[in-house]
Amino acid sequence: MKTAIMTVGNELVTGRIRDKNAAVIAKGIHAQGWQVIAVVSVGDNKQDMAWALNGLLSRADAVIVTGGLGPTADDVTTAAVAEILGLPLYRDEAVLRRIMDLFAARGLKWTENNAKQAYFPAGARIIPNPVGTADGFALRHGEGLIVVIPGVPSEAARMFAEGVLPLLRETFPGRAKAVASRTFKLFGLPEAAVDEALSGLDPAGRGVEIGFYPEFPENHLVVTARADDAAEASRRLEETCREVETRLRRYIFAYDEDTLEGVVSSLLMERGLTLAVAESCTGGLITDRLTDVPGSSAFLIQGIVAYSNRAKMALLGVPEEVLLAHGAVSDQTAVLMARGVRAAAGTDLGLSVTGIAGPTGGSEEKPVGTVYMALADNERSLCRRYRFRWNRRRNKIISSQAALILLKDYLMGE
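Will you show this chain by itself, using the form predicted on its own?
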């Protein structure tokens, strides 16, 4: 089945916000084995909506529209769709009562413009909104279907999963294939090198699709198998994934919805180890990522941002003579930071990062992007040196990634 997505809002076409809805919907459509042939964003303008919607309807079986269902004057999607299809609007009294009751329950003042959200094109099938005031609706158009839901991302995601997908399956029975998918998350290998590593694999010949999705500083590889039944889709997927695993094993750190910080956290908790972190150039980013994981208090004891030399000496016990002789950005300092934070917190492990994020501060010996990271336990210390080439923010992000990879490798004995 061919589908299209149209997102509506001046805030989208002026670049004030990013379009989150299209990504969520496209991913959900893809997971059903259907095809998204186009994604179009238009402003809150009836003429532009008509131009886009007519074009999409000529090519797609179903068009999913988000946005423009609010109570304000610039919310014109419902009226625009009705005009395009030559349908009158009607007020649904049950929907109006629900909205008014919701306002009363929340202690909100009612204004008459909110009644606008109870108007729908004649013949529309209402799609309930379980979390907001603006219900969506669906209309048949010839052999095709138009579905309209709100643009608020949390509402759109919920309504798409609970209302739109079931409606699409009901309207187009037999159009969906069985789909099996797996995401490989990689670090340390550029996209072109990943593609080269998979040369000769011939996924199409196996009835499988492989997609490359860079998510800085990671590369995500999505393997999707489609077949007429679930067992065959799973067989095709497993066959291809075994080959991908063989070729890229050393660069894979997580699968599907897992994150690097989640993997590291699980390993620490499984092994019953505690951790303290000392950060300089990353400014607390490693600790922030770890504390995003529920239950991280079981292993994360302390995090210290020791940005200046004075802080490194006072908080981590790095001797002044080491800083003078080797500098704050050095393997010697990184190791002493890891040992120092471990001793200060009384933990099993100490992890540290120190570097030159840029754009200034580099030298011929230590150019911008030079980063050292170290890990210390009660017997030894490990240290890695990197030279990153990005801007300041990206250098911080990729440094946090590399530090967590160091920790993962240690925990897995690699």
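I would like to compare: after the form predicted on its own, may I see the structure of the form predicted in complex with another copy of the chain?
Lone chain follows.
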């Protein structure tokens, strides 16, 4: 089934706020296996609404409209929809009573303009608002359906789930497809290389869809399978996912809602290992990410942001000679930082990062973006060198990512 979304409000076309409703509604529709062919945002004026609504009605089975149902003069959605469909407005006495009762219950002073929210186009089916005063409504239009709900995100989300989705299923029986989907989160392979790795996979032929979503410094790959029944959808999904898995295994660090910090945290907790982190150029970003995971205090004993050489010596025991001979940004320093923080904290593992985030501080031999990271356990230490080429913030982010990947690889014995 083809659907479309129209969000109404001057604040949307002046950039005053970012539309919250479209994404929530589109997600809910997509989950049904239905399609959203377009999302259109227009201001609170009848001409633009007429243009958008007529255009969408000509291509979609159902159009969901949000916004412009308030009591004030600038809210004209109901009147506009009535005009566009050539329907008169009527006042719904039951709705009017409900609104007046709500005002009384909330101790609000009743003003006549609020009665406006009790008017609907003739033939409208009311969609009750369980939270506020603005009820929504639905109208058949030929074979199609128009649904109008308020723009207040909390009201729109609830009314869409409780009122609109059931109505759509009822109005278009048998149109809902079964949907199964999985997200692969990748690091270390540019988008085009991912594409290359998947060449010849023929998603269409397998009845699946594959979407790429670069989310620096990660690439997310979403496989979505639609079918008439759930069993077939998940069969198609699994078949394609096995293939994706084989082709990209090395680069996959998480699935679906999992995050890299979450995966690393789970591995540490499963294995009952404790961690200490010594950061230079990442400035605390690694421990910030790890402490976003509830319960991380179970394994994260301490973090040291050793931004100065003084701190590297005093807190991590990196000998001055090493700093002088090899520099603060070197594999020797990285390894000694990892060992030092591990020893100081008495943890099973020590993780360290030292590098040049930029924009200045680079040299011929060690240009901006040069980063060393090391991991130390009771016996050995691993060290990796990278050369990143982004701005300061992005160099920090990708360095924290690479360091957590080093830790993950170690924990998974890779």
